[in-house]
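Next up: a single chain in structure tokens, the form predicted on its own.
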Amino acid sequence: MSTALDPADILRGIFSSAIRDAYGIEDADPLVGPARNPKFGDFQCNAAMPLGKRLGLPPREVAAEIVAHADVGSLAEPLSSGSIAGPGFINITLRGDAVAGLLTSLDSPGLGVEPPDSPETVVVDLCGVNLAKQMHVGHLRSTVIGDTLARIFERLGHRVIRQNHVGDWGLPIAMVTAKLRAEAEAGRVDLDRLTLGDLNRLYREAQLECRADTKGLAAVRRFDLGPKAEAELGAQVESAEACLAEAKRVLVRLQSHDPEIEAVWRRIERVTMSVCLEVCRRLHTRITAEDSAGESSYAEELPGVIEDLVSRGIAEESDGALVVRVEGIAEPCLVRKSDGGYLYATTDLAAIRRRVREFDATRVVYCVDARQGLHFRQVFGVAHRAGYDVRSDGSLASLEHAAFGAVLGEDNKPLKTRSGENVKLEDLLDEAVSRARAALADRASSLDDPDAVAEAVGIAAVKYADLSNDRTRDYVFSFDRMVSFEGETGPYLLYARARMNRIFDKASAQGIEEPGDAAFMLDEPEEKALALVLLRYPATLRAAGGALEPHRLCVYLYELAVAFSRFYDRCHVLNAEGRVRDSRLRLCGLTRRVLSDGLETLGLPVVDRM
């Protein structure tokens, strides 16, 4: 069980108890927050006014009763009638020694984050690439948000299983497999030198070759546009239908594990995933080959899922297809097409069943585009009806869609190239690094490895810009803003950490050792303000994980960096003397540890010098 270190959390508990003892009310929000004017205290309780309205009593009378029952102990200065201001605000001033004591508790190996009594098993569905296709900007959020949520759960002490749900099965993959096989046999493609660029091209070509223009042919015949037009379109339709028929034959052979076809498919898989994993590595994620869970891995389970849903009367026939009705959703969930084909929903149901029954997941989190909201409501509803969310101990696993918005260009439209195509993720990262290198140009001569620094700054800029936005909202992608060393950006946080490192470099040069157990002395307002931000760290991590909101941690780290900057600008560190210097050095060291831990949890690369 975690011990509260944030004075705000402790005070909320104190004032909730005071309200309960004074009026017998259990559900009142104590409304404890930072004081609006620091000269009146550090925090204030604003519960008296809404309680006064609820009880039909004057707010100041309610405030006086709360003060009489609030035992702040040694955490704050004693409360009295003088603590009540205006219409019933209760001002609270923390004791410096109490804050120092809490800060000492935070300065532990775990930084106040204690392992849970009962760790959960959290499965995070993330990335979601497709074979034979380049990763594009649309994969940025599913990869970055998913990995960061996984990191947060790991930091909180839970067991995490990442699942890169790869689109590697079905007719589209069979189309490109058939195309690649034909091109290789014709000598136009060397399988040993195959690139993802080749596959991306072949994928598009295969899609076009299998697309019969039956509507165009029908129009030619309807309007009697002549034998030449009919012959041309007839030939196109015939060719497309032949290509599609061949792709379907290849799919059957692939599903039957035909060695020849499977060898070509494996080549496509290796080329695609090698590039995908390299991008994931460059993005500083923990996604590895072992985390891949392609749709192909569920292929043999799909008939069993359908048989189970039918035998228990959960699925029903509708125009030859099979559907499952979900309470509260008008549109039923289609689980098998009329031609016997399976759908994404079928695969997702098999995945939920495996993740809950085999992995024993307590929580399954899907980091997928918000546009898939209806799909996941349907799938989660079907899984619940079928009992696929029931764990071995009888408890229910939590199925959650961590939906995210789109990445927009400066024109507030989905980010695209000038030709209208999705921006390749590698190209986007290259551009970010290039701009970071330009921003670092005046510092490059003093850096040991300017290219490595530019790479870290560029990647941190992209990731922080994505993570710092509320994940449910669209955001505008701006290179100029995100690579800035000022404001709420990734480079600013990296610079703040490097600035802390310089303090200890200078201390070492002066023969000053780090004071491991020096007493914290928080006499200056900036020292106390920095301490109060530091004490919020464990609660911020728990809140970010609980709400699936990485931006909470981003906002916190920015506020920490700003608080440190104010402290450093107004409080001498190395020029101070004796106990004051030791206290401030320890405060700097603790701030650096928290910032570094937070950056690692977000998955932002760091550099020691900038």
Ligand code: ARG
Given for the second form:
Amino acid sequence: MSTALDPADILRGIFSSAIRDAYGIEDADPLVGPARNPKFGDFQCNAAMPLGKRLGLPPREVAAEIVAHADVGSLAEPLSSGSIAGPGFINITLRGDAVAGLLTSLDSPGLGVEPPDSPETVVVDLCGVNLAKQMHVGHLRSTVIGDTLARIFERLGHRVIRQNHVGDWGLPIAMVTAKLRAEAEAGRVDLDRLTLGDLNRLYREAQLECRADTKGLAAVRRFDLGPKAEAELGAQVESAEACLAEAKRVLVRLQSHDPEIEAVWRRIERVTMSVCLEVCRRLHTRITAEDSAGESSYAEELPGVIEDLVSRGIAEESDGALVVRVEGIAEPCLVRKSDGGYLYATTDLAAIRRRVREFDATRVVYCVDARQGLHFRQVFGVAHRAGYDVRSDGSLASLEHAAFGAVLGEDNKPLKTRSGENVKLEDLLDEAVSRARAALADRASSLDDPDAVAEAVGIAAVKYADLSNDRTRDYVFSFDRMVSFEGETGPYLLYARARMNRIFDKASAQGIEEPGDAAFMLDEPEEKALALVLLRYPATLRAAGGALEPHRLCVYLYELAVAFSRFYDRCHVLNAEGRVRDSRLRLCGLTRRVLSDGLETLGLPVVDRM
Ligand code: ARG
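Alternative state: the form predicted in complex with this ligand, after the form predicted on its own:
Everything in the complex follows now, all chains and molecules, and the chain you saw is the first one.
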């Protein structure tokens, strides 16, 4: 069990018990928060106002009663009637030595994050690229948010399994496989030189070729547009139908592991995944080839899923297809098409079974676009009806859609290139790095490896911009804002860390060593303020993991950097003397460790000097 280090948490406990002891009320929110005005203390408890209403008593009287029952021990200055202000606010001033004591406990190898009593097994579904398609900004969010959530769980001491649910199966993949095979046979593409760009083009061509313009043909006939038009459209429909029939034959051969077809498919997979994994590496994620569990890996399990759903009366027939109804959702979940084909949802059901039964997941977190909300509500509902979320010990795994919003351009519309295409993720990263290089230009001469610094700053900028927004909201992508060294940005945090490094560089040049266990002295308000931010670190990590909200950690690290900067502007460190210098240097060291740990947990690349 981790002990509370955040004074706000400790005070919440103290005031909850005081309210219970005074009024026998268990569920009252103690309403403890930072003081509105630092003149009156560090924190305030505002519970007396709503309680007064609830009990029909004057709030100041309630406040006095709470004060009489609150035992702040040595954490804060003793409470008295003088602590009550206005309509019934209770002002609390922490004792410097108590804060110093908490800070000493925080300054441990784990920075106050102790391993959980019973670690969870968390599966994080992330990245989710599709074969033969370029990664676009949607994949950026799934990859970045997913990996950061995974890192947060890892940091909290849970077991994490990343799963890259690659779209590598089904008719569209068979279409491009058929197309590539035909192109290779005709000598128009060289399988050994294939790029993802080629595949993307072939994918689109295959889609077009398989799409019969039956509506056009019907219109030509209806309006009697003449034999020439009819012949043209008739030929288009005929050739599209032939294309589709060929794709279906290829799908069947793929499903039965026909070696010739499989070899073509493997090419597509290798080319796509090598780009995907390179982007994952460049984005400083921990996603590797071992984390890939594409839709194809469930192919053999789908008939079993359907058989199970049918034999237990969970799936029912509807117009020749099979559907499962889920309480509270109007649209039933389609699990098998009338032509016998399986769907995206069928695969996700098999995936839940594997994740819960084989991986023994306590929690499965899907980092997927919010537009797939209905899909996940349906699939989770079906899985629950079928008991696929029941773990071996009988407990239920929790299935959660960590949905994210869209990335918008500066025109507030989904981000597109000038020609209206999806923005390629690699191009976007290149652009961010080149902007970072420009922003660093004036200090490039003093950097050891300007390219490496630009790369780290550019990637950190993109990741922080993505992670620092409320995940569920759309956000506007702005290169100018994200590469700025001021404000809430990745570069600002990297710069703050480099600045801390510089203090220690200077210290060691002056022969001053980092004091391991100097006593913390927090006499200046900026010192105490920094200490209070530091003490929030463990609870912030837990809250970010619990709510699946990386932005909480982003905001926290920004606040930490700001508190540090205020402290450093106001208090001498190396020019201070004796015990004060030791205390301040230790405070700098602890801040640097928390910031570094937080950046590593967010997954931002860092540079030591910039
Ligand atoms: N490949 C899908 C897409 O691009 C994302 C996969 C999400 N994961 C899942 N288990 N369905 O939309």
